[in-house]
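First, one chain by itself: the form predicted alone, in structure tokens.
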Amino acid sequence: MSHEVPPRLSVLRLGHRRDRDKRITSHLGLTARAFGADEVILAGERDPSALETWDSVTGRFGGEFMSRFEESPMSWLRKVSKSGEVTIVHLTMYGRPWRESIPSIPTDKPALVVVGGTKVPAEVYHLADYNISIGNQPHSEVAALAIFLDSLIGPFDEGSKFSGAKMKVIPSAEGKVVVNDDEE
């Protein structure tokens, strides 16, 4: 199922190779999700075992992260670009760089983040409203959502972000803290 609008924050994962980038594109929608947005897109080969994989921890650990994959990327790309109602920002080593970026970027409608795994078609570089470099060397696509997420979001109240958790995490200075929703 394609949406014409993404929620407030999702994250597209063009390029996605099941057998290739398996950990990789987990990581990146664990770290879509723990960062802040509010949805990952999985567009490449259909790779259901990515999608359970951040569903299962939305399931264990609340929010109302959601995932999904898309058939056609480059064409619901092209119409999410055409209706204008969302800011499209793709994440490149080719871009501008991102201090300078992210002041220019509007709060005031939903943002879509492109993540490239394969090489990225040049017609993204030109749907985007923003091409935006984290850095101009190569490095983790990982990294660089991390690090654009926190910029662009800011801290945010977790307990608000994540609610409904069967398992949260206590932060502890001398081990691991997990308390598990059956055990309260």
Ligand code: SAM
Contents of the next structure:
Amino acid sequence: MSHEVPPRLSVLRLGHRRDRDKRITSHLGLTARAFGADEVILAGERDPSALETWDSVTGRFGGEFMSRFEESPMSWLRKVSKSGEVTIVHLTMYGRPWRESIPSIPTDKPALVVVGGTKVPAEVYHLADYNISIGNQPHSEVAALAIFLDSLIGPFDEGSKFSGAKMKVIPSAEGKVVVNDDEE
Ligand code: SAM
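Right, and the form predicted in complex with the ligand of this protein, after the form predicted alone?
Zooming out: every chain and molecule, the one shown earlier first.
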């Protein structure tokens, strides 16, 4: 990373619904990983398949991305907020513009990025240190997270972030080029 960013970035996905949100929640975690976050925390309905997908991708494509389920996200968030040890960033269309907010996010402590699905409890807006919008139009948590992380972190060295990969994509203008260490 070419500039200062918080030492650890976690993403909390609130309000997951196993049937309706399976695909978008899965994509949210993969986007968190691919764009440089260190951890995704799932809340809402328990869904081991989401965690399995994220862990399986990390197993094949490398890095140390973590995933876990949080049973009581609101009491956990209250605790995190009270500790003052983590910056809570809530992505919402009602927040302040991201380009002007990002430079003031502290880089000397971890950050927790909170994204919703269904309606987010009003308390989240108060617990958050920053309510940040990626434009003030409604769109998607996946788009919001990708743009936020890219703006916060910028380009990074995938080789070191995703070290230990069994599968590695070699950028190519012609088609799929993949090195697979599992193949003989
Ligand atoms: N009314 C919601 C809101 O507060 O942004 C939109 C719900 S949207 C289906 C689900 C999640 O996507 C939101 O909880 C928020 O995290 C994210 N999101 C959607 N649009 C956004 C925007 N313009 N800026 C930041 N986050 C957004």
